[in-house]
Every structure is written in structure tokens, then in C-alpha cells.
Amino acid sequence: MTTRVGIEAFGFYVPHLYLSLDTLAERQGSDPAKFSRGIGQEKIALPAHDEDVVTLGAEAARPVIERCGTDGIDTLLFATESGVDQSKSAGIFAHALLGLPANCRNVELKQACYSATAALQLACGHVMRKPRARVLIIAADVARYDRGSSGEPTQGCGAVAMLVSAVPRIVEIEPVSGCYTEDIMDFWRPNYRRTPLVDGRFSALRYLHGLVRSWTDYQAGGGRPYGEFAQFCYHLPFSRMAEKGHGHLARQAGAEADMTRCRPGMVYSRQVGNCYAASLYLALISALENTRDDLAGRPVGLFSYGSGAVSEFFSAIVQPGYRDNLPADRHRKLLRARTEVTYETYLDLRDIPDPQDGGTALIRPAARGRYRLEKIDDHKRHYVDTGR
């Protein structure tokens, strides 16, 4: 008997601060419609100085752990390109904050925005081999670009947590997938830089190329035809990219591009911005929580892209009762309860603590969540659980 495997529980988290893109447009002397309509973005989620991928990821995972417990979790996969250490996995910090079992493998994965999909496929393979096991995936990133660059309005941050098991209460991951890899320089960040380098136009073209190549490979492997999918979810460097990708894919499939089959997945991204590895899975949560039609029993297509470049197209079947297992009210409340910052505060938040001399940086409490970065001392990061 074949083991069914997929996502048992979901959660996402964004910090409580954001910059309106109207504010950024005013400072840049641009028409706000350039952002709201041109790239489909409204807000940039911003971490406070005591927040990073570890705290964001732990916040996303905490409700999942509270609901489902820790029994059977023998693996934590942390997907990010905003790691806090070149050697130690961010997942080990999160493991301690979340109180996960000691008998648990733990690794960080990196390949631009694709790594959470690699984590998901690895998790599915592990559960197929060991059906009583559960795997916690945390995808968390902070997207920062140089001031005045074309990427600045696409900044953002956030985290998604997924519990993968043989009890897929939300979606079952289907075994067929299509992959494509090519060696290009469309977006990259050398170790000596805080912000990435990006060729935006080239990257958008290679995104579309990767979509076609991975879709073609998916079809060659026996994948579903285009017309069967109830929704499509895409990696979202900015929301309009999903519409471009969806139109491109429809033409490849010889079909009409029905944008109602991709726009529900864009709802949350417009309010958050790019969260790199978490982006596709934020889109999936958004589609499940914002599609009015009942998706139970219906397939959803997912396209993952990570610059450099790796892409994958795969599919999932939405499960009966999925809405009862999604904390939609919590997610919407989280987005509504945020605070808009001034442009000056935005600039201050870019100046992150960085004691490269090994000195002590005590970080003022600002995070509204349960977890925060308390200090950096002797090159060591110290996280605390505030108990909130």
C-alpha cells in the first residue's frame, strides 16, 4: 500500500512593522501606481532589530507545534538564503526555542528562493520511507536591496512553517514533478555583501524560461493537463510576476489564461513583499484561504523558482476539511494588526546590529512576538523566549 504524504499543518508569520509603498514612491518621486499596478505590491514587511529568520521561523512554527504536538518530528529542515551563520543551521536555534525532541536531525538548505521546495520533496521522501515520522519545514527570509535600486520596492520578509506527514490534512503532494537547472547570474549575493546583485529583466525572462522547461518535464513525466488545475501558485518576487507567469504557461499549454486561477495566491504577497524561500508557500496558503470555491479534492499547480537557477513544477491535491485545518482568522488578524512606519524609521531598521569586532550589541526589545534576538556577544547570537 502506497503511503499518502503531504502537508498536515501550515502557519505563517510576518513582523508587525511595514512600509507603505506609497511612502517609498513619494520619496522617490514616483507615481504610486508604478508599484500598486506595475508590480502589484502595496506594503513591505519589515523586521525589527531583534527579529531575524530564526525568530520569524519560530513564530510561524509555534502555532503548528501547539496544535499538532512534537510527537514523531524527527527532522527539521530550515530553508533560507538569509542565514545568520555560515556554519550553524538557523534551524538549531529554532529547534531550541520550539522545544523539539533532541532525537531530531536538523539542517539548513539554500538555493535562492527554491530551497523550501527542495525541503518539501526531501520531507516527502523521508515520510514515504518512514510513515510514522513527521518533518517540520521552516522557510524564512528577509529580502533587502540597495536603496534606490529597482529591487527596493520588492523587499519584504516573512516565514512559513509546514508539518509534513502521512496524514495530509491540507494537501497531498503528488509524486510527479518537473525540474530544470541552469547556471546563470540573474540574482546572487557574494559572502562579502549584505544585499544581492540582480539583473531584474534577465531574471524575469529566465523565470519564464524555467517555468516552461519544468512544465515540459512535468508533462513528460505523466503530469496533469493544464485544464485540470483549480488554482496555480507561483513563486512571487512581486505579485505581478504570477500574472505574467500564468499567461506564459497558458500559451505554452494552448489554453486561455484565466487569472482567477492565480490571483487568490497573490493576496497575501501584496501585503508582505518578497519572502524568498517562503514566497511560494505563502502563495499556497493565500490561495487556500482566499479562494471562495471549495477546493477539496481538486489539484493545485505549484511553480518554484530560485535564481541561479533551479525551477520545479509539481502538484498537490487539496484535502476534504482543509479549511478546518487552516488558521485563516489568525493570519488575517496578523496582517491587519501591523503598524505603518515612517521613511525615517525604515532607514533606521536597515541599520541592523553587526558587531564584527566581537563586542556586545544589546538589542532593544521591539518584536511583538514570543521570540526575540536579545543580544550578540562574542560573535554569538542569544535568543530568548519571552513567554508571550
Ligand code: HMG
Contents of the next structure:
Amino acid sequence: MTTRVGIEAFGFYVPHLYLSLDTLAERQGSDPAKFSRGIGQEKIALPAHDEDVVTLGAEAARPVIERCGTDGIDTLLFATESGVDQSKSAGIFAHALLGLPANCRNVELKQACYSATAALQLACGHVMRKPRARVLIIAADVARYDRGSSGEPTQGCGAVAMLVSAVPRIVEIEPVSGCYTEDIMDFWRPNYRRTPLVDGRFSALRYLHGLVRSWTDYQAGGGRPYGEFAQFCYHLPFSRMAEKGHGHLARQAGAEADMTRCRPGMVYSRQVGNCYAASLYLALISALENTRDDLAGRPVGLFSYGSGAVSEFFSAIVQPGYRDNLPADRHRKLLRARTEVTYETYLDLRDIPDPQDGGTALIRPAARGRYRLEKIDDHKRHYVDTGR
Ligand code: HMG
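Alternate state requested, the form predicted in complex with the named molecule (shown: the form predicted alone):
Below is the whole assembly, all chains and molecules, this chain first.
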């Protein structure tokens, strides 16, 4: 019997603070329409000082664990490019907060925004070999750019958790995929920098190039024809990028670009901003929760891009009953119940605790979730489960 493999459960988390892009436009003296229409974004999700990829990731995973339990989870893959330590995986902190079994491998993966796709493909391979195993993937990032830079309006943060197993209740991942790697400097962050360096317009061109090359490789490997896909989900540095990608791919495939086949995937991202590794999977959740038609049994095309650069095009089949397995109301409530911050608070939130001398930084409680960074002391991060 062949093993089917895919996503059994999804969780998504965004912190409760955001900056409106209208506020940023006003302070920068830009036309707000440049952000709302030109790049297609409305809000920048912001972490409080006691939130980081560990707490965001654990929050995203908690409902998954509550729903599906921990049985069989023998691997945790943590995908991020905003890790909290150069050696220790953020996944080990998350593993402890979530109470996962000790007989679990645990590793952090990095390749800009692409790493969660690598995690997903590795997880699928593992489950094929060991069908009773389940893999927890956490993709979490905080996207911060320099103030006044072209990337600033595309900032954001968030986390997606996916449980990969041989019981794919939401989507089954198909085995064909197309990949493309090229050595370029479009967006990168040297170890000594807090914010990335970015050649913005060049990066957008390489994104489109990677899309064509990975699509071509996907087709060469026996992938589905363009017309079969019910929806397309793209990595979303900002939502206009997906619209451009969608038009570009349609031209490549000799088809008409039907924007109704990519817009449902953009709904949540407009409210969150770029969340790097989590962004494509936030798009998939958004497409599943915001497409009115029943997608059961239908294929969805997925395009993953991580600067530097790696691209991958692959596909998933939406499973019967998928809606019953998605916490759509919870996700919508999370996005609605947020607080807008002033520009001054936004600046304060950028000034994250950084006791490089090994001193103690006690962090004021602000997170609304269950997990928080309580302090950094003697160069060690201390997380707490508030039990909320
Ligand atoms: P920019 O250069 O300031 O913007 O920032 P622009 O001048 O190119 O304008 C953007 C769009 O707004 C244009 O539309 C303008 O016409 C329009 P387009 O011609 O592209 O269709 N516009 C307006 N529309 C309405 N009313 C107005 C108005 N004014 C202008 N008044 C840039 C754009 C992409 C450079 C910037 O957002 C940036 O640097 N972003 C960061 C890098 C990025 O997101 N790159 C995307 C591809 S790379 C990627 O996805 C990887 C990444 O996620 C990282 C990772 O992998 O880890 C970033």
C-alpha cells in the first residue's frame, strides 16, 4: 500500500500589536496608496519585547498539539532566519514549552524564506519511510528592515505550525516538485547585522526568474498542467509580488492570468506583512480559509522563494473535510483582536532588549499569548509558560 503524506493540522499565530501602513506613510511623507495598492499591504504585525520566534512558534503549535496530541512526533523542524541563537535551535526552547516527548530529534533550518519548504519536503520523506511517525514543523520569523528603507513597509512577523503525517487531513503533498538554486546577493544578513541588506528591485526580478525556472523543472518532472490548479499560493514578501508572479507564470504557461486563483491566498498576508519562512504557509492557510468554492479533491500550486536564492514549485491536493480541520474562526479572531500602535510605540518596539554585557534584562510582560520571554540573564534566554 502506498503511503499518503501531507499536512494533518495547521496553526497560525500573529502577535496582538500592529502598525498601520497609513501611519508609516504619513510619517514618511509617502502616498498611502503606494502601500495599499502599489505593494498591496495594510498592516505590519509587531512583536512585543517579550515575544520572539520561539514564543510565536510555540503559540502557533499549541492548538495543533491540543487537537492532535504528541503521539508519534519524533521530529521537530524549526524554520527561521531570525533565530535567537547561533548554535542552539529555537526548536529546543519550543519543544520544552510545548511539552513534547524527549525522544524527538530537533533542528533549526535556514535558507531565507525557503526553509519551511525544505522542512516540509524532509518531513514528507521521513514519514514515507516511517509511516507511523509525525513531524512538527514550526516556521516563524520577524521581518525588520532599516528605518526609511524601501523594505520598511513590507515588515511583519508571524508563525505557522504544521503537523506532517500519513493522515493528511488538510492537504496531501504530491511527490513532483521543481527546484532552482542560484548564487545571488538580492537579500542577505551578515552575522553582525540586525537588519538585512537588500537590493529590492533586483530581488523582485530574481523572484520572477526563480518562479519560471522552478515551474519549468516541475513540468519537466511530470508536474500538472497550469489549468488544473484551483488556487496558487506564492511566497508573499508583499501581496503585489504574488499578483506579479501569478501574471508572469500565466504568460509562461500560455494562459490567461485569473487573479481569483491567487487572491484568497493574499488575504491574511495583507494584515500581517512578510513573515519570511511562514509566509507561503500563511498563504496556503489563507487560500483554504478564504476560497468560497469547496476545494476538496482539487490541486493547489505552491511557490516557495528564499533569497540567495532557492525556489521550489510543488503541489498539494486539498482533502475532503479540510474545512472541519482548520481553525478559521480562531485565525480571523486573532487578526481582528489586535491593537494599533502609534509611530512612537513602533520605534520603541524596534529597540529590543540586548544585554550584550551578560547583565540581566527583565522584560515587561506585554505578550497576550501563553508563552513569553521573561528575561535574558548571563546571556541565557528564559521563557515562561504563563498557563493562560
Ligand atoms: P520601492 O522601490 O519603494 O517601490 O519598493 P516602487 O517604487 O517599486 O513602487 C512599488 C509599486 O507601487 C510600483 O508598482 C509603483 O508603481 C506603485 P509596480 O510598478 O511594481 O506595479 N506605486 C503606487 N501605486 C499607487 N499609488 C501610488 C504609488 N506610488 C508607487 N502613489 C521594493 C519596492 C520591492 C523594492 C521594496 O518593497 C523592497 O525593498 N522590499 C524588500 C525586498 C522584497 O520584498 N523583495 C521581494 C522579492 S525577494 C523575496 O521575496 C525574499 C524575501 O522575502 C526575503 C527572504 O527570502 O528571506 C524579501
